[in-house]
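Presented as structure tokens, the chain that follows is alone, the form predicted on its own.
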Amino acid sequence: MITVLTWIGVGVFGALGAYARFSVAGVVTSRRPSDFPFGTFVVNLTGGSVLGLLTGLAVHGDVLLVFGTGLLGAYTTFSTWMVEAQRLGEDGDWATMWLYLLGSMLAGLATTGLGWIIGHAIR
């Protein structure tokens, strides 16, 4: 059964994962003006390592409620990415689309095994 303190922690640590992902995506973009949003590249490989660290830890129950569902799902954006990738096509920069989405999945595997092997070396 999950407490109330949970949902709490939930909550509040979404809160603080939607705030980080604003702030990482901003600072990546402003360093890195291009028409690739590196921001949002940035931080869903981020997150997705941080993720697969967690569950190479084999962190679970309430405290991967709280940082996997809260933080970290607050933190990474499918749905930005899928609407930048669309932008993209719809300005006909065909090739930049399929980088970012292709680069996408790939990378992200790449560093959320990358998350897990280190995750699972520490525990």
The other form holds:
Amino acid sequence: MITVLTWIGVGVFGALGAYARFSVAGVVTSRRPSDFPFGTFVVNLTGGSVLGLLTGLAVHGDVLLVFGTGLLGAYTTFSTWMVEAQRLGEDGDWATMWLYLLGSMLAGLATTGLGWIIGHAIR
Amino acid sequence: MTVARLRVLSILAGGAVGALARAGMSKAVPHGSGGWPWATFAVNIAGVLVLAWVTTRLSEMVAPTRYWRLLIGTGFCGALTTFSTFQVETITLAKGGHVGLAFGYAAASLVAGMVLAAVATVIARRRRYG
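Next, report the structure of the form predicted in complex with the partner chain; the form predicted on its own has already been given.
Expanding to the full complex; the earlier chain stays at the top.
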């Protein structure tokens, strides 16, 4: 049974996650201007590794819904990743597009998996 | 309220609605172990369609706006879609012995995401010039 309080938590932490993504991506992009979208890349890898950690720690129920689904789900993004990759392809920058697309996927699996292993080890 | 504060508020409001919609989908369309994660797949694909359309419209078709991109793009679409859950789901499938399904889920998400981003962009660019 999910209470109203849990849904409020998902909304509040979802809002904070979105703002954290905007802030972190902004800082990364301004410090490292590049055709490669480092901002989204850093956000997605950090968020993935923390969700992996929570999964490894066997966090579940309302806590997972608020911090995993709400906060980290909103902090990380699939849509921006795809649209940025599509734009790179549209500009003819195929090498960067593939590097970004497959690099995010493979590095994401590695860092998420690492977080998971660490969480499982310290549980 | 200053413009800067309203811009922050736009991200927060869009983020809250996007996260709630995704969480609602995950509860409404649960998937068992070894099952295709339809909820995440659906919101991710829907978010790509909306973001590609909105980004194209706002950056190429209309005068610059102060809040819409932050509200719908950064806030709503960014929070509606997720990378972290997508990664954990892929690993969970592979870990449970469903390696083929894990690969299929990852590949289908990327292919559908790229194709629909292009399709939504083309649609957004139509019938404004001329």
